[in-house]
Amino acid sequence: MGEFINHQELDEETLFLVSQTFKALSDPTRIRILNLLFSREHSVNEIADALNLRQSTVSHQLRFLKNLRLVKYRREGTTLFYSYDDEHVMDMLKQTIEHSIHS
């Protein structure tokens, strides 16, 4: 099987941490969100119009992304074009995505 890191005690800012990061992919519309940043960056309009969501619904989920450290953005002029922050995240649920795929 693959492998892990040593066993050890984790503390409780560790185990918050992990709790949000799976609280944060247990949400269908961040999934989906997160998965059309795999392609490329995108501003808040251009995913709500991709997704047919509103502007205000993208915007909170992104917030909750962001404070988890999943999505950064980058700004240019008014508009803020966000992109994926965390690899690791991304690969998880590509895989997951795959996993689900082929059940």
Given for the second form:
2 protein chains.
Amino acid sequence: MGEFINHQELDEETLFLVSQTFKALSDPTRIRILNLLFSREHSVNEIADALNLRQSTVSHQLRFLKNLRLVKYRREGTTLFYSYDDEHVMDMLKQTIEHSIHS
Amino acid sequence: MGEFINHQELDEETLFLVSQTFKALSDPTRIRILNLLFSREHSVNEIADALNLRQSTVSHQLRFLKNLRLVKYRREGTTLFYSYDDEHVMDMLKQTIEHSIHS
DNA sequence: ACTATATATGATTATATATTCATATATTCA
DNA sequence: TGAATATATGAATATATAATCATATATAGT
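Switching forms now, from the form predicted on its own to the form predicted together with the DNA, please provide the structure.
Next comes the full complex, this chain leading.
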């Protein structure tokens, strides 16, 4: 047995999870939404207004992010307030934004 | 002026760079290639053989990664040895792989 | 110059994705 | 229960993307 770490081929499940995570961050609209959620929770309509997007577009993208557990929501009457739900992913996003601005 | 940090809307250029960076990491084939490059540099054919991909597929994906300066190469005769060229991105990839395996 | 080998490129095709419109669902309040 | 508001959903469409095939280019050696 070797004394060096050999990076193995990734199994399908890991490969899928990793690619999905990065795919979530690969779309400008989803980046803008998550970037907005850095500051505080927002309702769907607030997001749509702030980013000049259709309500439907925001809802579809939030569903995508929700499925990956990158965002969560709490209900208040008919309004849903979305906030981020994955510190690790938000950290990566923040780091990459900083990295991109200073390059 | 407020004493709190307000995350601003991202400018188009930053948005594009960030999304492209994550897009590079959002495809299983590119992830496998970069994962292979963790250990050491590889020629195009070595990558194709190791990952059971067509030479053409590997070459196309390497061009993509090269354009984003995520990989670089050195020539030795007719052979090009590719290696990674962005520590930050490779760190993110490694972290996310670890994160995905342990979840 | 010719051959062999390694890699890159262009065109094509199949698939995935984002957005939009129209409409459905859910909640609150009168 | 009916109206108003907020959000979700489904279908359609346009665009982006990845893989493939065929072929071009580049380098080295004879």
